[in-house]
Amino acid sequence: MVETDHEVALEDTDRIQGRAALVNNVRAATSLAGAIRSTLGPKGLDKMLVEDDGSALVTNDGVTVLETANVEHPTARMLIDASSSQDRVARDGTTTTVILVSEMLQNALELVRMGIHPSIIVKGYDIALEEALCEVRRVSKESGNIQKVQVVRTSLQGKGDSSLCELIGELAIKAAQKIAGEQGGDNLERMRIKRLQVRQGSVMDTTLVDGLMLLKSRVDFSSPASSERGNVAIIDGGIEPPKLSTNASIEVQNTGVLKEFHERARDSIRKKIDHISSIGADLVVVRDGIDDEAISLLTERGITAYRRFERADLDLLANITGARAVRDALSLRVEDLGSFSKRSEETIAEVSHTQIEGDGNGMTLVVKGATPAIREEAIRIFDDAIGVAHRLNSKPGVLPGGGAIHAHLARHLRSFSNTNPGREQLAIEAYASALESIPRILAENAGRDPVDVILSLSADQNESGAWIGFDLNKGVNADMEEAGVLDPEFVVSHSLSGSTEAAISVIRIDDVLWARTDPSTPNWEEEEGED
């Protein structure tokens, strides 16, 4: 029997086809979801992540668990990518996204075993997603200031100590209010707020300060440690002699030539300092170094200087002060200068810190705590809180939490499926069943019977509407708006879209090819000889 061309081409490849490929992929997705399933909700449990060096991290954040884990299966990586996308876009709902993908895939596998073609399932899932998003927009309400606070608190439930989450939630709301209305997109909160860790005090001493604060001290301690009101110049370079860009050596045979060489370098630095002084700068901040000669000249002219700033810090300082960064000091103009309202230095944990304030938007979250793990967890909580709070400024729609919106969508889609006469009806019902997994898992993690919770929730929603959810703290069904348990519309919508797209991508795979050998360099000489 003659082998076909594709069989010869794939002789060094392991291959899984058809239903076996889907079973393999669903198994990987289920295992991944199972790793973070218990973290969902305010009653979710924590995970301890142990690195190769023995260091441990305890967290409740689903995306942190997934991105830290050593996962090699390509389908599992697709789910992690979906979770990471949810985190980048919405800053919340990462665990929900992975669980939904897993449930959709398990339900799709059952349909395939019943004889439903994957293309029919994909079409049904698309129809269900479109209808679910329409229903989300219908149920959504516009949030006010009180609702925004409740949304942030809801998003932080279960992510850490309740008092810490309360403190950081307040700081996040305060920061979001200050940057409200400013142009810059959804990632503006990362550019306008610096995160600074300080090895001192308790994590409950974490504060939000105006301006830029960082671990820096002035280059000359004989200059004033603090000042009020002045002009600042930002140089995206250095004030030092230019360095050769190539490895070269210069042979000097005359000491006079060497003296003239150094004198020219000093003259160049002196011209730069004279120019900076002439345009009225009181404070100079540079990205690179400052020559010793330049330091003394700056101090003589009453100019305080700082060096070796990170690019992100320079950008934040420019926004705070209104200064425009220039590459070379001689290119500075009066209109490039910004103004600072206050500059001060203080010693924290035996390290000098500088704070520069101005009239523009810019803040620093000063995170304190005994260990790096505690401080980093506080920063992760703040990132989630400020991400949600900032996005609520432009996307104010809110939905009922406590699994209410997913339970309502499941009920709605089951009724909607009856309007579809084809086999897609089964896929829509499978989609609804996947959505119902969210209130079910919330109940499980709270120690409640999931069957009882789902049945009572369905009955109460049928009578009182979509805003009835399960109050995990009291153990009863309640109006989520009155209970203050709210979810942002953009988080739920993106989670539905992202999880459906990921599930469909996996369902469409019917052939998995695994290379048995690593790629190697072909032997071109043998191939040329054959010609």
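This is a predicted model, so every value here is computed, not measured. Numbering follows the first chain given and starts at 1. Only the largest set of C-alpha atoms that superpose within 1.5 Å between the two forms is called the rigid core. What changes on going to the form predicted in complex with adenosine-5'-diphosphate (ADP):
Fitting the two forms on the rigid core leaves the C-alpha of Gly397 displaced by under 2 angstroms between these two forms.
Core-superposed comparison between these two forms: CA of Glu142 displaced by less than 2 Å.
Comparing the two forms between these two forms, the rotation angle of the smaller rigid part against the larger comes to 9°.
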Contents of the next structure:
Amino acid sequence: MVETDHEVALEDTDRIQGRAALVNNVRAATSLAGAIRSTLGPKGLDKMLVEDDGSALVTNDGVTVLETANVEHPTARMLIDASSSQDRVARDGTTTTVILVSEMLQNALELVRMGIHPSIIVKGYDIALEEALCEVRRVSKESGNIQKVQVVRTSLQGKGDSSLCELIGELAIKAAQKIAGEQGGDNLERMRIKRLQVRQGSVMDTTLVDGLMLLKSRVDFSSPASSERGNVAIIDGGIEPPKLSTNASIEVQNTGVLKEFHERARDSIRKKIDHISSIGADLVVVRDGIDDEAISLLTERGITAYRRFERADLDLLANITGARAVRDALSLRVEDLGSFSKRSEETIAEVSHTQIEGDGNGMTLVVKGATPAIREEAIRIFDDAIGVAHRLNSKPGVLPGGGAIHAHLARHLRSFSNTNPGREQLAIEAYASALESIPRILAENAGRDPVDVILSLSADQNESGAWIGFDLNKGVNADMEEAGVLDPEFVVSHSLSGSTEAAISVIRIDDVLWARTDPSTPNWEEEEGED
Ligand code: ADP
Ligand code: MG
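Now that you have shown the form predicted on its own, what about the form predicted in complex with adenosine-5'-diphosphate (ADP)?
Next comes the full complex, and the chain you just saw is listed first.
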């Protein structure tokens, strides 16, 4: 009876169960990881992503490739989510994460084929993760200034021209230093530093300036082009006459009505300007428009004004000056005012730019360069670099790069697995092999023989410890601290947890129901038959 109820309920679905479901899911994960594995590491190749409109982006960043791709398989989407979460939290290690999930899944499938129950595998993977995270903490060292530069350099390897990476990396470290200690969530380093593109000069002239700089000029050129030390008011709205709602109409019976209407609008504007002036603002920055009438009133009262600021710029300005944005000029209070230390205007590439500085945190990366492509590349490099540099300030642990930590964890877990009497032992070993894929693929992508690299790495680590890794630039095993190939601990730990979590959730799936109405339902029949 219960069975029949199910049959009726599932009439409109295709269904794969048990091992066939796992086979199908592992296959999706493997093909997704296969698409980006050749990008891993400094010697990784680039991918060219072509949009529908023909525009192209060349990148070797795993998460960019995945987020741009049109992936429909739900398991593949879970991997992409794991990689996006890695990007959001750690800003690096995205390719590594996807590769790890796929390797963990392939090894799990092997175990299932050997007759190990998925729940045993899940338990073994959990134990392995916990042990790996402990070992990561044990191996990590605290970074000083020199190591910070090396971590940023390592994370930028292969991301672009090396002198550009060097320059942008230095700027990112400088910027990260300035916002160190400030609280503010995952996106702080994006909010505090504006990226401004200037179509001029060479990308190597890119600089970091204090305060907010943007493509704007004051509303009235008869007001002074620059000023120092003053109060600023931020209005998250406009200084305009009240708008009539779109379907309202006024029937004008005589010219007096029209005049009165204008009078009232003018009065309301004057009241606003008088209020702004009475609380002592010297500079007014507005998100929407400023009425012509208001402009001349402001100038008369010695107030300089700017209009049509983007919300993100207003937020940054608020942080720089300590001002609090209000929606309407009349609700401004003295305590909403902030203070700026300097405001100046400069013509760059024939357009007027304004820079406003204050005592609070806020900077602008002025990205120069002749083409949008080169400027955008510089911005991507900066985003990666500051993401890592900023997080290193609060989480200073570093680990040997070049897959050394993964090779070490694999060896460590293999000997640790012996202490587990149950079948989980096999799962822990499978997990260890999955971790080894990182040095293997790094070597492979550099045109090395992966088996030779793993064997020599393992021998050298046995003798000299976890910090020995394969330096891809020199082609030899070396102490990664001396070679300066370092990965942040938070990147490695988050990637281990994220990939294990994703792999486990796929292993737990034992029934996949595809709604038949979805035209993209994959053809799984052949996969089911395979096993
Ligand atoms: P992800 O998206 O996972 O960060 P990347 O393509 O950025 O992938 O590659 C990161 C890996 O490359 C890290 O394991 C890092 O240690 C390694 N790596 C970077 N530079 C070197 C180097 N000179 N020698 C060996 N490995 C390196
Ligand atoms: Mg990276």
